[in-house]
Amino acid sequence: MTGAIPMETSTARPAARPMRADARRNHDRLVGEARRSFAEHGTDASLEDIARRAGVGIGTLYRHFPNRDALMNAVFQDALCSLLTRSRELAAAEAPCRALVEWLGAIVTHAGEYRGLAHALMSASRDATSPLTQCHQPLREAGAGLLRRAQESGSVRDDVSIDDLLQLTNAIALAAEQSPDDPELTDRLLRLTLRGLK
């Protein structure tokens, strides 16, 4: 015996190949062609419609994104790194409460882009196996940053949870879509918001 470390073959995981140039482009025009017709249909768009804009069979927009929800994740990706990147640039604003609210905001601006994102992202913070959690789980981390910066500062209260919030914006989000005729809704349920977190 040589001492080896014997090999778990039956658990381990080949690396991901990268696509080949053909399948790269049908993700990507399935993607921009997602991104136009949820934004215009809104995230319940028939995903026939989409394979065939993009120039696609439904068995290939299958192949890449196996549900409604994988399709939606990666449409997201760009809004939900500029989200991201937000966080960071509102951690160290001199008001915390208000970093937090604004923040908050974006989301509702992003969600109000695609009318049904805000649902799927409510359902999704409740369902573990939904790839929109890949939405969700950093924009839950990134937003807990800011809302334990804003209750360190004594802005916030102790009792007022991340989760809450999330379910909070996408319920104004909701709402906003629900009444287009009413511009200032989202504006005014985020004041609601921030005296309420004091």
Given for the second form:
Number of protein chains: 2
Amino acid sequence: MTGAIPMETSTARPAARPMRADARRNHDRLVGEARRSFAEHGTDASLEDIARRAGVGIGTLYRHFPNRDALMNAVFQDALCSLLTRSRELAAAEAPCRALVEWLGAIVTHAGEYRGLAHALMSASRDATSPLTQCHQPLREAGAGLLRRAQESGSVRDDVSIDDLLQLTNAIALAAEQSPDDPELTDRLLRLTLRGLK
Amino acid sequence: MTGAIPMETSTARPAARPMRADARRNHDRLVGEARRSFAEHGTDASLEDIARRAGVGIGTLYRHFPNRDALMNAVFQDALCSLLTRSRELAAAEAPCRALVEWLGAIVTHAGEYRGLAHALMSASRDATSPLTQCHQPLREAGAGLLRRAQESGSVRDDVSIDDLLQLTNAIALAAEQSPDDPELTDRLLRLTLRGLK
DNA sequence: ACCTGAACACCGTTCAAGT
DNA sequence: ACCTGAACACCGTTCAAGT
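Same protein, different form: I have the form predicted alone, so give me the form predicted in complex with another copy of the chain.
Complete assembly follows, chain above in first position.
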């Protein structure tokens, strides 16, 4: 019955029609080249360079990705997917506290994967409309579940929120990024934070 | 005897000759206008704007301050001085742990005073030659003393360094800056960190 | 000695013209 | 429908000419 409500059809997103062959190819080349450039120069790599190296006009880049966040998003989507899978595995694990700790470690590692990503994540968290924030939303919810479980089991304080934890993990990733000569900084800061969770 | 070693005279910095009157005036106007602009637009405010508002050519700005860090440094020197004074008071305080906690709070507040400052401090900490790092050196040493005292009194773990703490406080200030709608974030994150110090 | 501002190099973004 | 690249706006930095 409810499934037959007419509004459904207007609310449902239009079927994503397949891209024209050349558009599809350009799209993929851009994402690939952006991944290379981000890895090499950080996430503030020149967009013009990326377009040129992908053998495409700068306008084409903007047609596919209206802003830098959208491009970053496309680049990080793979990593995001596997993180989400891992999150769901952890949600089913026995020890709630250990699961949360592992999840936080994975988040820090992710944020530190590309130079500039941690900073972008922190800035993006301000507005909910940013594609970067949108795509991290499911991950945030998975983390919220892990945190709640750990709190209910009594192993983590009640007065911390998932947003506090995410801000802190991003901050730790950023700090580590600024001190590349100290590879254990991340671990030390994370351990410090975890102790504070009680 | 040792006071009479001739090398002394060559090592001593040359007496800072007084600036020409117009140069002095331009210098002061630039610093004043930079403070205004940094407060309004963050520390990445346009240098050209600052020069124009100070009624000075852009070349004059560069003559006085070879790079943005140097200008920021001049702007923040006052705050730095009072922080250093406060640090020395705290070093003489009775309770070593409370002193350290207060100091860290003051540091976070300082780093959050201007939008962009926390980030600049984190980036600058990479190279010891940056004027921003140079000027924070005495402050770092004061903090190291406070930390050592707290550790010797047994109230703080031995396996944390002053650099870890500074990275973390800068990171917390940065996180707070990105969430202006949550004025208590700084306090919560700082408390969390402090608990981790044991 | 110090100041000025035109000139240069660079980057992000838009949009009219082309296929 | 999609692509191209010239054009625009902006910013940091330098340097020859001026006082």
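Numbering follows the first chain given and starts at 1. Heads up, when I say rigid core I mean the largest set of C-alphas that superpose within 1.5 Å between the two forms. Predicted model only: the values in this text are computed from it and were never measured.
Here residue 93 counts as shifted, since its C-alpha moves by at least 2 Å between these two forms after the core is aligned.
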